[in-house]
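In the block that follows, a single chain appears as structure tokens, in the form predicted on its own.
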Amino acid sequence: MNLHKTIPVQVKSIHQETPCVKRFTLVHKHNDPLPYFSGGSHITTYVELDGQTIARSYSLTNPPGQTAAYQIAIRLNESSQGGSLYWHEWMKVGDTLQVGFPQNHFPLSFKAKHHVFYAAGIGITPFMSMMAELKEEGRTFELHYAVKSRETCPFYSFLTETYPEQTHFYFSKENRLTDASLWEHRVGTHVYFCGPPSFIEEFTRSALEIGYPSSSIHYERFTPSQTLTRRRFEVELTSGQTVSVPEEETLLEALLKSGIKAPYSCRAGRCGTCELKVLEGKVDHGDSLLSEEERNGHRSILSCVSRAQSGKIRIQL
């Protein structure tokens, strides 16, 4: 558990966005200003449940520059193991908790001539602060937002009132979002994807096939990639210890099970807290953090999601 440099906050208000999504407003426990954040940033929240600390990362949805409060929106996951279930069922106004300092692994590109966001479901959350930042700076953008219906659409009223010209809704029963609109964007456009893994993979593949440079394609996953081959492998540590990682466990889980104090936070390959240096061997990357150059270098591994390509790797730990 990494509780280094956390901030004590209190739940100021809870708003029911949709039947499955709640928006929480958090303020500093002692009414101090909160650290500044940029569009696309997230925080890691730490809640105590049954003697364990549950760490989950959520995008900040209020405009950057607002240091009086942080806002996060959380969808109730039907298979929740405590994260979203805790927030929906037990978190109350006035409750206190610890959160990490804002981090941004999904920043806006300063090279883009135009920004286009593609969101599916709760994947809208990182784009809320990004659009606010662009509007404040007078830069151009548009949003293509796929969701089941108006009734299940988080921020529907806010988006229609705040970004009426930039927002395009796609309700699955009326007008499904396809990758056809990728063809319509002018040269110099950067595209951003956030939603279920299949959504991100489909739109990323289409953008590459159309000819978008990989540097103009950005995405953020809420869950680890499911495309890795889950085979057993061994990890040799610089301490001399060797840890076996079975098919059903992640490297992080195997390290912790062996009593090794490995750092971690989001458990989804997003935050980089669990990043370890690779000394020998190749990595099968499952994260959404490292750049293509870093992936090809095989010098880092995010232990919460990534695995070894071969039977053994050596890491610095």
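Only the largest set of C-alpha atoms that superpose within 1.5 Å between the two forms is called the rigid core. Just so you know, these numbers come straight off a predicted model, no measurement behind them. Residue numbers count along the first chain shown, from 1. Compared with the form predicted in complex with its partner chain:
- In the core-superposed comparison between the two forms, L252 has its Cα shifted by at least 2 Å.
- Once you line up the core between the two forms, the Cα of R307 ends up 2 Å or more from where it was.
- With the core superposed, D32 shows a C-alpha displacement below 2 Å between the two forms.
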The other form holds:
Amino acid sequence: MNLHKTIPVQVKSIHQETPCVKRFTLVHKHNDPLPYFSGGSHITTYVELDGQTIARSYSLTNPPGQTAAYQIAIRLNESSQGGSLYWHEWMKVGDTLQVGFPQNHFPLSFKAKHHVFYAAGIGITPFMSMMAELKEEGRTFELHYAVKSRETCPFYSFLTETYPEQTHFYFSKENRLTDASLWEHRVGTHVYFCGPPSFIEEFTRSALEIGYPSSSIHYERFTPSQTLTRRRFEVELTSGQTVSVPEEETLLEALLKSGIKAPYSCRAGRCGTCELKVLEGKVDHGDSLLSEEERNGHRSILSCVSRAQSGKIRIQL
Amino acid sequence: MKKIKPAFVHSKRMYLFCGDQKGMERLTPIIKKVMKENVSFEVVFLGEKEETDISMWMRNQKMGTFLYMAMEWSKLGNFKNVAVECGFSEEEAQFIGHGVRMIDVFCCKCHQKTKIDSGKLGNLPTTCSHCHLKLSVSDHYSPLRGSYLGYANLETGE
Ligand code: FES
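Structure of the form predicted in complex with its partner chain (previous: the form predicted on its own):
Everything in the complex follows now, all chains and molecules, and the chain you saw is the first one.
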């Protein structure tokens, strides 16, 4: 289990947003107020399945400042390893679970004169609370939202009613979302991307090519980028124990399976909670957190995504 | 005070140059480079346009633009504020001053400001133009006060 403190919550209601997306409203198990959160925050949920704890992070989609309930929207992922499948198939109203305190790795920039959100599919979720925050504060923003069709578009009617002026939909059969609008934003704009890794990478690349400074580009990944070659490797710990990491597992998963209390939070290589010291060996970095210098130093590894370059590494644990 | 030289920043869709005669001279190497690279650019001479026009011009620029501003120190501060107000960040602009740069010294006693020539920074001491206290000017710049802090100059009497 994570080292962070958790909160006991209960599922208050479940709403079928689209055929593949369900929205869950969670309240405190003892009806206490929940901790405050800011736009762009997420929580990690812990569900028990076959004696294992499955930890997944989801953005909070209700407006910040509401402490009576948390809302999350989950898309059923075809290749689900238990996370979204459990939520869709097994979670019922009245069920209880533990969630972590809200964390925000995707905050709004306070320097921006104008905010532009680019979402693909379920990537809309962090923008829900961000837009609510901006609207409340009277700041300007726009949303460019790419989805397959109106029928499969989460929050379609909410967005058309609440932000009719700010929202631009792109249904892939009618008009695809391209990077064309990136050329149009006025100086002082900050852009935010959320969706599949390929979408984030493509839009980030375009923005940089146009000349956006990297400090005006923000993105959030919920899944690590899948560029690493997955080879089996061995990890020797300072305790003397050796753990082997098979192809299909991450280092973090292998450590947890062996009963080692390794720290973690986002599981996507962007928060840094799982960072471990490397004593020997080279690392194949898959995170979006370490600097170029830190990568080249091979002195630390983010166990949730990164792997060993060579057959074996030694880490401090 | 160190002279800041303009430096070329790569990979922008558009370059903006704004300055007075002398400022433009200092920007010439960059303008030449931009021309050679065949990228879009615009030049605005200070004095040709009203300040409000310049602010409109800056406000209407798109992301991916880089701004060079080179003019007398006395004007630069004001124009820099306008550029920042329009949305140009530290990474999207360079500000190059020339001539005499006057700076404010904040009096530790009466909390008023006195203007001095920045070239005299570090030279002993100056007198507060309000309460006439002798101040030694520290190299500590306070963004809060927008000034360098001036401390009472304790003379030893030697
Ligand atoms: S758990 Fe967040 S970076 Fe690994």
